[in-house]
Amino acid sequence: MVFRSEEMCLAQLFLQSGSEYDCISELGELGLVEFRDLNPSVSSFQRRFVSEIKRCEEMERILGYLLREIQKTRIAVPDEDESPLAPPPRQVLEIMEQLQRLEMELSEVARNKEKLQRNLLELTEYTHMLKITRTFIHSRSRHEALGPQYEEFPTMETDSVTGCTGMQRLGAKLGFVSGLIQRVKVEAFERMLWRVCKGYTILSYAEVDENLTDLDTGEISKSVVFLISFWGDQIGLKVQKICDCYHCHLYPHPENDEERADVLDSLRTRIQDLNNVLHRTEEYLRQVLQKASESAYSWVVQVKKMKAIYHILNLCSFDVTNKCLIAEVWCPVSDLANLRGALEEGARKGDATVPSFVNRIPSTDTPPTLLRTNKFTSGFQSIVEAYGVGDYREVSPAPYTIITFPFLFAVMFGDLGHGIVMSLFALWMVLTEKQQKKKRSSNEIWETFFSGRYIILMMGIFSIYTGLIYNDCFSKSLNIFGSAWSVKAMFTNQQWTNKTLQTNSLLTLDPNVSGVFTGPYPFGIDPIWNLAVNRLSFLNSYKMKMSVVIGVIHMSFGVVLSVFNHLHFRQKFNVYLLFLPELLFLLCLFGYLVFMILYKWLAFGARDSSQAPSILIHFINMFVMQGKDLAPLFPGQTGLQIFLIVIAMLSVPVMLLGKPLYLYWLYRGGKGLRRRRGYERVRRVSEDDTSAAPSYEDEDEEEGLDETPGREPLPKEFDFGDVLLYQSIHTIEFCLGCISNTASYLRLWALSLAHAQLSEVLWGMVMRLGLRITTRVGVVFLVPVFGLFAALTVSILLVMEGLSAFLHALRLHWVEFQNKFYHGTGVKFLPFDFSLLPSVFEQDGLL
């Protein structure tokens, strides 16, 4: 990563007709350049390579179907480490043919399989039906009473098995309808039968044990075998119609037992045969899919690359006279040699007679911003970019964010124990990163944490350091060096006796008594404060002052960084008219506040603690220029304060009017219009005559010379009003912002207080309960208590507080730090790179 974005240039690529596919393929593998659209007015259906793209999409459709089938049979698709190159056009037809053949085969096999399964289902249902109706008939003959619902004509039932002689006497024929119906429909079916046939039918049914799959809906539902006995042809027709209405599967009912047994036997053999055939069909299908899965991955990648290349080719414009394609790219200046090499390689692969070449052309457009990152810095770069991509060639806050962001997080998080847990978690992610990358989980939250693993590692390490300084480890303090406060000295100096201890529950150590306080604890906060009741009085004062000190230094750093921008863009007047008044305003007011804080710490001690002045009151009095009644902090304070106020007040009009007046004076003549202001044009004379290149419009200038870099320095008109307005907004924002931003840094105090208190509450309410039990049962009880403590620590203190501190540290960077120097209105450089293109199938989870 560099401190500002890379220098870019606009280049023209002349691609010969034969080798343009290979050249683009080569460029896609390297990911060097970003292509511009030279045909913006042409719709996507009218472009040159539409038919090729249609072919690619057809292949993608077939591949999608193939992958879904493979996923259904649960075959794993092997990943390859090296992705295959895009296939040359002649190979494309081969792949297309293969895919089409596969598709036909697969669909045929699938169709056959379905037919067989349907057949099997019918036979199985028939078998069940036969078995169960057998029990009906036989149970009827054995038991007279079937139950009150069917007790219509009991004598008739007994006769039915024997051939219904009684029925025949009546002249009506007894008929049977048998079949299967879904369980859920049975009651309605029964009711319908009763209502329609007015009791001339008898329905008996029983459930099938086996769950049968309904092929139409794919559901597994319970079915019921029913047997309707009726007499009369009219009733028979009605029964048929009702059965049709309820989608019953009807099967012929055998006349007698022998027929039934015969049918059962034949059914059994047929089912066995069908099962065999089905089994073999599935095996065959599996084989075909297995073979296809071996090359599925490479096909997917090849088709993806092909489609991408044709999209890019559609962006180029076709030059009829020279019979070549012209592409316009943004290329980093440092990569021009690589670009030439890639084109040569492509030309060689495509067996072109005339080589393709690069031509650098001047441009007035603002190039996109490129900041190269490695796996460590990319996380920090992305959180800076989430606010805004930097302008072209402006100072990037990312290299500083690597340290200041984890540091500010740690100031708010500061706990040794929590820091250790966080670091270990991040360390585990970092050490196993190769395996994790291969897994490519679909859980977005995990992906977010994993991509920020280096950020979390840095945050954890800094938290360990701040935890040591705050002397806070799971809300307990460490006593490494021995406390500086001596209780014994209070006794030896006759301040306290044993009686004082017995009568008073709270006693305060007095640093004025000799021997009580023996010097500051060398590293961090003294451990005695953890035992003190007035701990927060001390810590609040300390943390608030610390926040202001850190905040003022962070903001001054931001203002100083703006100097680099002014110098780079050759706007030296900005250094005197913008940077200097800003810095003076900030330091005269808030730098003086920091000075007062430090002075009070050093100059006032326990001896004169009653006269120790309140810094806040002095600061406010400085502004209203009062306070003769207050004792001064140091001799000459009033004089110094008046001086500082005057400088700060003077710097405001300089900030407000200096730049607009200076620019106005320049425009009017001044020392002559200096053309070297603003960003220098790329005025390199190109090898070829650039007359063939399309002309570029000069960008319209609404304002005159504004601050944004990369624009033409020659103004057509200079709008004083606009510049003045912009500058006054900036001045107001800066001055008021100074105060509000300094106060905003107090969140460092607020969050660290919240974290410490939460930690203390958790210890006191959860862990201490477990530790207080002194019986043996206590050991067993401690285990779930510790489990609860650990779970709450991770969920509340690590995750919730961690996210909260992360967010606030981010806000401090984005607003308080970056608005001193960063614009963030640029465009990111998106190179044409195959590895950056997502595959449609990955998103669907098929690959």
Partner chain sequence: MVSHSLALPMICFTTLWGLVGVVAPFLVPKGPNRGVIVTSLILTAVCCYLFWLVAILAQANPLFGPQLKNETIWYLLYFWE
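Now show the form predicted alone, given that the preceding structure was the form predicted in complex with the partner chain.
What follows is just the one chain, with no partners and no other molecules.
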């Protein structure tokens, strides 16, 4: 990883006719350059290679249909280890013909299969209808009613003399309509029959036992077989229309049992034949799709690359002779040799008689920002770029973030046990990363964790370190080196007796007694503090001061990094008028606070700790010029504090007025051509707009030189008010930010204590309950207790607390650290790279 973005250049590519396709293909495989659009005023439909792009889109449509059919049959599409190259233009038509033939064949087979399935469903429904309606007829033959009898219609009653009904005397014939209807429509269907036919129909229905597929929608649903008996042709027409309105599937009703049996036998034979034919059709369709799936991945990649190449060719412009394509690209200076090699290889593949070449051209436009990363550093670079893409050639915070980000996280998350669990999880993802990449999971949460696996690994390792410093492992301390505190010395020196133990519930070890305290613990916090009642007060003081020390060092480092930007962009005046005042203001106030913390730790011991003054009181008195009656922390403290306050206060007007007055002097002063030349340079790279500032590393700074050719014209007017207003905002933000940012680092103390207390509460309320049972039953009871403890540890302490610490560490980097030197207003370098192109089929889950 580099400490600033790579140097870029603008280049013209002259691609000879006939080899332009192969040259762009080579560039896409290497991913070296970012193309600029030379036809911004031309619409997408009026460009030269529109027909080729439409052909690629047609092939994408066919491939989409093919992949959906493959997915329906649950055939896996094998991936290739190496991505296939873009096919030459002469093979494009061959691939198009193959895909069209395959589409026609699949469409025909699919239509035949659908027709066979429809016939099979119709025959199955007909079979169910015949079986169920037979029960209706048999129940009627046993003089059981087929449905409700309507006594209010005397025409339906049988005459006792003639034995005929009124409808039969009028010449009306009895008719039947049978079929199937969806279960949800039966009630409405029955009401409609009653209202329209005035009771001149008899409806009988029964539900089919098995679920059937709807012929029109393809959905599986419950169906009902119905039999409608009616008198007269007019009633029959009404019944027919009602059945059509409710999308009923009607089938002919046999007149007698012999005809019904013959139809059922015929249906069984036809269903068996259809099943055989359908099985052979599905086998043939599977064979075709299996063969197509072997080439599907290659076709998808080739079509994607072809379409991308023609899109790039549409960005190019033709020269006046129409024999050469001209492209403009941003390219890293270090990759120019590779760019020339790619053009030579493309010209060789395209059998061009005239080679393609590259020409570097000057430009006043702001180049894009390129920071090369690998699989380890890409996650940390993503954290930085979430704030904003760095300006061109600006100092990048990413290399320092690799250390500072997991360290600040670990300060808030410090626990040896939790750090080990997090490290093992991240290490598993790192060791199995190749297998995980092949799976291509669509789970967004898992993808987020997997892409940040190296960040999680570093956070876990640093958490192990800080856990050892805090001597915390699942809220318990480890007595590795043995405590430096001794209880025995209190009895030896007759400070304690047996009566003292009996009469006091709490006892205090006095380090001033010889032998009680033998020295500091070799590494981290002494484990005896885990037993102390005042443990929280001790850790509060320690972690709060530690947070302030870390915060001031972190912010000072950010201010120091800004000097590298000033020197690189030839802004030496900013070193004296911005960097030095900012650093002096920060160190004279908060650097002095850190000095007092360290001095108090070193100067006062156990014997004179009661005489140690309060740092906070001294720091407040430093601003209000009071506290002369307080004991000083060290000799000469008052004079030093007055000196530091004066230096800090003098830094403010320098920050506020120094840069605006200097720029005004450069523009209005009387130094001949140096005046305008110097102002032009400063204007282009000042006002913290380094994104628009090219580097003039090759220019000398001798006075009296003429203006360098190719620069921007000089501004006609200098607006002193704008510059002063901008600098006023910057000064106020920095001065107030030093106070608020230092206080913001106290979150390290707060979250560290919160994490430790949550861990202690979880141990006391869950794990300790299982450990208290000393009988054999306790061993069995300990298993679910440990499972609950592990689940709560992972969900609350690792996931929720880890996410909280992650977000707070992110804020400390974005707001407190990066704003001291990093502007993040640049444009990211987006190379033309086939491996970075999105695939519509992967987004749709077809690959």
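Note that the coordinates shown come from a computational prediction; the quantities given were computed from them, not determined experimentally. Here, rigid core means the biggest group of C-alpha atoms that superpose within 1.5 Å across both forms. Positions refer to the first chain, counted from 1.
- A displacement of 2 angstroms or greater separates the C-alpha positions of Glu258 between these two forms, with the rigid core held in common.
- After superposing the rigid core, the C-alpha of His247 moves by 2 Å or more between these two forms.
- Relative to the superposed core, Thr503 shifts its CA atom by 2 Å or more between these two forms.
- Relative to the superposed core, Ile235 moves its CA by 5.7 Å between these two forms.
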